[in-house]
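Take a look at this single chain, the form predicted alone, given in structure tokens.
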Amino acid sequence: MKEQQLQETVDFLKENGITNPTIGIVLGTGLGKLIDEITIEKEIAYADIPNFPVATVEFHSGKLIYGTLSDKKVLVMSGRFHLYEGYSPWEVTYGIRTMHGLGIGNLLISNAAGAINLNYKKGDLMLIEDHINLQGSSPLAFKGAGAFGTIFADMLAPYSKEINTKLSEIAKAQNIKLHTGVYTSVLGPQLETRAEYRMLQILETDAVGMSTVPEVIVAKQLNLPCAAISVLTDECDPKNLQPVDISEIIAIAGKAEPKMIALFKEVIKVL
């Protein structure tokens, strides 16, 4: 049945000339200006997607993009799935298996998120390295999900080492300050609190999110060479937290989004 509907999802998007993208991207929340980057040749609404899960959140704009970008074609998820609006994990991850249907070789993620590491600081950037998954569920553990691949994927390197390398080089080159760390993944959709924002420093967390996690799992088990780079919006500090204001976050993702625009790019031409 899954594989089924993914057939159809993946058909549709080739009838409709979304023919031969060879890497895909995810774009996190107050991310969006990588499009305008773009030479786009098609955008659909994620609507109009036979089976495609609709983006509930309000700045998350919902809708497939192809286009050239560095001289390469890229398929672009403008607004992403969270299991906090009430998808499963398969809806979550759907746009994953979508892009691999439709012949990506690599993906590039990116989310905003909370800095645990107190070293790292708002409107920094930094590229994950590991994760932790406190999201109490797994986008492989459904019936038949041994279709799409091995559903104990070996997570011992979750991110690819080659294009960590490749994004560190280039931050070095253009000047950009580019923390690496592990990302934990929560349910949300509340923040957390200070007893939790404790936790997570013992457990030796950089940064905290809603994303990004069941993504990746995803690609490992399609054996998808991925990366993903945080955007840092808020500095989780227990001792002194304050109020989160989400325009605030917003604001402050869309300031450093420039110096994540220029790693993609960059990067894209040596994909």
The other form holds:
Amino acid sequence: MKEQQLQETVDFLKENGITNPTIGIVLGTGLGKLIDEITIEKEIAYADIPNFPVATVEFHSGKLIYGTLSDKKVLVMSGRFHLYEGYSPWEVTYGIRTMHGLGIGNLLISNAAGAINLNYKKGDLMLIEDHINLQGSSPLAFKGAGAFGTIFADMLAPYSKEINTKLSEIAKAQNIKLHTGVYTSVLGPQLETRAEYRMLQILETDAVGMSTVPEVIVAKQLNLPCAAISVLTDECDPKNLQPVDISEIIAIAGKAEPKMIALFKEVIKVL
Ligand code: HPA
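Okay, that is the form predicted alone; can I get the form predicted together with hypoxanthine (HPA) now?
Now the full complex is given, and it begins with the chain already shown.
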């Protein structure tokens, strides 16, 4: 039973000192340095957590970190699970359900994404205002999903307007360029064809990536306010398509990361 499985995980983490996190954070590919800013109380490898999926992608360290950031108790997933790694939608979002079970009241998500809107440049940040799910699956489509909340979760405002307003204000005050836009999730792991990039332009999407949407859908089922920021790591111009190098994506994510860290640190203060 999934509820029981999840309860075991939550109980284990509570017994191991993760008692009152208020904000959950998911760190995307190449975006792990926020943890250097945390006064860490507990660090638990995914592999040591009962029923937790185990991270596979080499550049993900795969651990749960609990500590204090900007005077708030935060719980950080350093390393996330992707559908393209072969995990099920339930596994991909298990960490979100776990953090919710531990009592977080807000969720912040980051990811690395490609810029479809060609006015947006690599190294820029984009606040996600809405999404398009092209992954062909839903994390709410399994037997018994109704036990966790409605499966017909409305998607009127999957991204919290309140948190987004705060993030926009902070960006302005700190002189950080923060675009806004629509994020489309694809399954991957292969990158997109020219024809697919043209399709994404027609769909008026601003950024494309392989994560985040399942997590946000689950957060919505759980009535957990969330916000997500994309770090744009490449420009997806179908007329001038360049070979994408995953190490370059990670390098660009790392360069833009301090801006994302600054935004998260500041918004945490006012959540
Ligand atoms: N597609 C294209 N470029 C990207 C992606 C993606 O999914 N993620 C990061 N850059």
